[in-house]
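The chain that follows stands alone, in the form predicted on its own, written as structure tokens.
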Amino acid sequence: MARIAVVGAGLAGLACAQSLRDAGNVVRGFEKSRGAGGRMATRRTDHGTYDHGAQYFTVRAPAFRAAVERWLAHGVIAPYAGRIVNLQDGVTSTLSHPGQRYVATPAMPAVCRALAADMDIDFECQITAVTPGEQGWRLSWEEGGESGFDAVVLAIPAAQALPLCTAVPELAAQVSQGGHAPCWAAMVRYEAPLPLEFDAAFVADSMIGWVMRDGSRPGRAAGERWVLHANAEWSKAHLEDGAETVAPLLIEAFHAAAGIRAEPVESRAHRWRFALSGGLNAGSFWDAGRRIGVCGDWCADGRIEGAYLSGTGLAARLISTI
């Protein structure tokens, strides 16, 4: 039995986590965020939710897929059957990859909070440093820190991970290969439905790169609402814009692109600075003799379907040698 720190709580984190808990190990997780999800997150309004962040997951692999088989049994996530198309100048087109779609019910985090109730996860703790102790791996955070673990998962994005694994170099050097491109969103309510005859779209020659209606997927409040992603190199030039400049903006675009004019009653930007990943399709990256490994969508395929498995992966990889 060894003692296992893994530092978030995301579905890579959760699902490495619950891996190696049932392999017999003592778990022990650590997330900065009040919650488990990650990217895969919801806002709560007087008016209904929005995910602000991943919109829903495909599924290829036979062991992602049994997974999700498990999910859906449990009732925590739903096929979504929207109406999603290619949008370009208010002109619609039938998708190339259509497929089946899946999104977790009530919200996205649904998933990961089910992963996590009966876990050990330390939330609203950041951890600053990740070094060898007297007794295996020590982690820190701002106040105080703990010993004695005999291994340590860092399931988090790569600009993240690489300050916490400077202990040992090979490590580092892989995951400075990583990254992630920012993405703004913005959430928008209208008063009345959009005179539009699709759900979901994938946009072209615009800021905005996709777009969907919150209430269009099962679980989930009616009304009109609206999730607007910018893509990755608007979202690279505006970093450092502010919320309250940014919403406007995807909201014109989003109008412009779907050949609307429509007056939103409610809007706000979120910023996610790690956000879209090509991935390394490496699936993970483990030391085996320092025991510390890193995990997550990046270092897989970007996908929501890589981060599981890129979890599930490390753990098998961890269990196997120690």
Contents of the next structure:
Number of protein chains: 2
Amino acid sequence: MARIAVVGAGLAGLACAQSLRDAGNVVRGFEKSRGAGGRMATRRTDHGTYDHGAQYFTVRAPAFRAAVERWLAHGVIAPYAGRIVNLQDGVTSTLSHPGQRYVATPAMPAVCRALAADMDIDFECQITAVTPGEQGWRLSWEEGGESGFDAVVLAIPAAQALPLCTAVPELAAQVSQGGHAPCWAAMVRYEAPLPLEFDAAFVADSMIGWVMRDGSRPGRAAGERWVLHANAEWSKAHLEDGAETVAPLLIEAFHAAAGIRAEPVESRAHRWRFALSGGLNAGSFWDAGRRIGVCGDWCADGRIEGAYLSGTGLAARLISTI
Amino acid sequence: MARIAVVGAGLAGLACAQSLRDAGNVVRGFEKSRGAGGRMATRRTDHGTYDHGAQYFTVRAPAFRAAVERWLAHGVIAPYAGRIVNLQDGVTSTLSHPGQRYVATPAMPAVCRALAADMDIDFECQITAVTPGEQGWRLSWEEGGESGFDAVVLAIPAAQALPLCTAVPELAAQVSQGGHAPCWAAMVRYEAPLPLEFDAAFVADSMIGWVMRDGSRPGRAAGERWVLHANAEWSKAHLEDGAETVAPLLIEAFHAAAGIRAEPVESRAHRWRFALSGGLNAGSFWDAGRRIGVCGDWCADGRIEGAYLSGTGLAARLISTI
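May I ask for the structure of the form predicted together with a further copy of the same chain now, the form predicted on its own having been displayed?
Okay, now the whole complex, with that chain kicking things off.
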């Protein structure tokens, strides 16, 4: 039995924490925001929710499929049955690789909230330093700190993990290879359904990369709410623009790509500084000697499946060491 | 310095072997076929080559990009500039996520051959058993065997690795999760160029999943040679069919999807029993206590990049243990 700190309550951190706890360890989580989920996020409005970060996930690896079957049985996810297409200059075409997609219900954070429900997690607590202490690791936050962790897991974006693992230069060197592209997202509501024959689209030849009708997913409120994601290139170029100038540009590009004219009744934009990552394709990082590790989608394949498997994979490595 | 056996001379095994050797270990490779490359394969004919397995690769992770830059500098790969599209019922559309693709030159095995050039590898030597010996591991093959390996790396498909790692049940359990879908490939030559505006296509609504004009790639002989890949579902259903019955079916489906009529002058088919894998998204597997590990595209993301990073990742874990 070891005392382990897990920093970050997105899917990777929670999957890791759960595995560690199930193996008999004492796990304490730290999360800087108010709730679990990370980029599996939702925004509540008076007219329903927008899942403005990750919007669905796919399954390939058997170990993740097993988790997905459990989540299906518990009703925290459901298969997505909406029509997804490729979209280019107003013309749609079928996806070459369709595959089954899943969404969390009633909103994307549901999976992480279920995982976090019976965990010991400090929310709104941002870790500012991880330092070797007299007994194991010491984690510090603005108002205080705590020592005596036998091991530390950093389950946060690479750019945020890097300053916390400088005590182990080899690990920091690996983490410094990771990174996320930003993504500007717009949440747009229309009074009436848009005249479109699809519910979601990968968009080509546009500053928009992806659009989805939020309400096309199971368990959502009625209403014509769309989430638009700018592509990485455009998001990077306009990273420091204001949300109020970005939203109209995304909406205009969406209408142009879809070949429609429409007038939203409500819109807002959200900047994801650390959004999609190509992924380091390394699973996870673990320094067995110093007992500090890093996991996250960006360590694996940059997807939700990767986040889960990175977390459980790191837990397995940690358990076999301690 | 350790004495390490690496089974399999595809990209994962060779990348692992190179890293291990560069760290000062004595590495001996074993490969059941006559040359290096695995599924990065080519078939020579009187009218030029067909790369009938993997046909290109993409780059996302920085660690793989560094290798790609070296290979570019050494001329064993080149950027692919052909036109790739989505194809459905004779209609093409642009890829939503184009991205730069690379091919090995003059044929796909070139990368692995370059890596294998100065390695100690026994070709045409199929390992039949890996057993704990008095001093480390013993590898056996049909005509003999060898003991005294401090560590063993299995860099082969999951179905082939499984019988070789039964001495370590925990590892075997992980390997048993892996797997590859089969792929029937046809190599087809035409007298004159086909009237197509693309060089390669992801095909939807067809038993064909992918087609590529082999000669559209740098360093290839002239001539209208196409490689057609059946999709996984069809390949699985027709796994035990004969090559002579499969080839005409693939050709017919290609012509139907492309909306053309044409008469090949030459064709043959090849069955890949272990082709594409979704990937376990775990990086690699390593038992530090028993000193045996497994790598391969199927441990990572099922792609060429994954094979490379799985191999180098396993090497790093091995080096940090020994």
